[in-house]
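Only one chain is given next, in C-alpha cells, and it is the form predicted on its own.
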Amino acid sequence: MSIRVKFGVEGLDEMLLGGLLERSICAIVGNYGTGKTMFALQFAYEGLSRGERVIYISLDEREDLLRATIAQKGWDASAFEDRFYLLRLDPTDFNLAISSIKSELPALIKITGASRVIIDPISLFEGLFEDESVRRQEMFAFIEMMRDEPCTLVITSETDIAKPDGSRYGLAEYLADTVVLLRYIRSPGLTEVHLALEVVKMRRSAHSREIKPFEIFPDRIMVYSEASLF
C-alpha cells in the first residue's frame, strides 16, 4: 500500500485520496496571485505540524518576507524553529544559485533528515539557462537526481501568459508526478473572478479529475471538494 503525505490543504487533500504519494515531486503551476507561494507554505507547515524537517528554498520571496508571511498566518515559528530550514537563493547570481540546488541540496537533505523539500518557484531556476535543450537537459538531470533522495518534493512554477493552462517552460508538468493547477475563473457575466483549481494528473494513483474553486484565508486554505464552480 502506498504511503500518503498529506499536503494540508483540506479539500486538495481529499482531491489527491489521501494526499501526495511518499518520495514523489509534485508541481503546484499557476498565474500570479494564485496562491502558489501560500500552497507551499502550508504543505510546509503540515510537514512541521507532524514533526518532520522541512527543506524551504526560494528564489524568489526574500526571507524577512517569508516571515512574515509565517507570522500572519499566526504559526508560532519559534516551535519549529530547530526543524525548519528557510533559504534565500539569489537567482541573479547563476553560478551560485545552480551550485547550491544541484550540489549542495542533497547534502543538506542528508544532514538535516528533512522529509518534505519546496523549491519556490523552480520557474526562475529554468530561467537561468539561455538555452533550451540545456535548460531540458539540466531540470530533467535535477529531477533524476531528486528521485533518490528521501523526501517529498514540492515545486512552484508560473504559467505561460500565452498559455495559462501550463508552466512558462513546459517542463515542471511533464518531469513532476503531480501537477496541481492553480487558475483563475470569470463568472458568466465577469462580474466576479474565482480562484480553482485542478489535479491535472498524478502518476500511480487515481485523483479527482474536477475543477474545484478555493480560497485563501489568513491561516489556511481551503478547497471546496463538494462545490461546483458555479
Ligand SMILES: Nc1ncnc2c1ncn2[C@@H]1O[C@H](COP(=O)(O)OP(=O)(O)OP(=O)(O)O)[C@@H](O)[C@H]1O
The other form holds:
Amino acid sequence: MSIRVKFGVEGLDEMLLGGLLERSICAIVGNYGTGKTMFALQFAYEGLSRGERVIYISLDEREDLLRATIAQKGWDASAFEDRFYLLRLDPTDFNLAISSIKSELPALIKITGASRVIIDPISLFEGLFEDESVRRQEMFAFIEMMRDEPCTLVITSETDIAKPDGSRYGLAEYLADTVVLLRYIRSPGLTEVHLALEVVKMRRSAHSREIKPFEIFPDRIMVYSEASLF
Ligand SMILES: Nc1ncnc2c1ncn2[C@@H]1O[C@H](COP(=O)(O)OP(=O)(O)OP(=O)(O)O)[C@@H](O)[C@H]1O
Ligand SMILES: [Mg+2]
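Let's see the other form, the form predicted in complex with this ligand, since the form predicted on its own is already up.
So here's everything in the complex, that chain up top.
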C-alpha cells in the first residue's frame, strides 16, 4: 500500500483517494487568480501542522507579501518558523534563479530534511529559457532530479488565456505525476464566476474524475465534493 501525503485541502484529498503519493510530483495548473498560490500554501501548512519541514520557493510573490497572506489566514507562523524555509527568487536574475533551483535545491533539501517542497510558479522558471528545446530539456532534467529527492513536490503553473486547459509551456502537466486543474466557470445565466477543479491525472492511483466547485476563504479552501456543477 502506497503512503499518502495529505494535501490539506478538504474535498481534494478525497478526490485523490487520501492524498498525493509520497515522493510524487503534483502540478497545480490554472489561470491567474484561480488559487494556485492558495493551494500551494495550504499544502505547506498541512505539512507544517504535522511537524514536517517545508521548503517554499516563490518566483513571483515577495516573501513579505506571502508572510502577510499567511498572517491573514490566522496561521501561527511562530509555531513553525524554524521548519518553514520560505525563499523568494528573483526570476529576472537568470543565472541566480537557475543555479538556485538546479544545484542548490537538492543541497537545501538535504540540509533541512524537508519532506514537502513547493515551487510557485514553475512557469517563471520555464520562461527563463527562450529556446523551446532547451526549456524542455531543462524541465525534464529538473523533474528527473526531483524524483530522486526524498520529498513530495508541488509545482504551480499558469495557463494561457487562449489555452485554459493546459500550462503555458505544456510541460508541467506532462511531466508531473498528478495534475490538478483549476478553472473559472462562467455559465450563461450565472451572475457570479465560479471556481472549479478537476484531477486530470494521477499516476499509479485511481482518482476522482469529477469537476468540483471550490471556494477560497481567508483561512482555508473548501472543495464541495458532494456538490455538482452540472
Ligand atoms: N482572504 C481571502 N478571502 C477570500 N478569497 C481570497 C482571499 N485571498 C485571496 N482570495 C481569492 O484568491 C484569489 C487569489 O488566489 P491566488 O493568489 O492563490 O491565485 P493564483 O492562481 O496564485 O494567481 P496568480 O497567477 O496571479 O499568482 C483572489 O483573486 C481571491 O479571489
Ligand atoms: Mg500565485
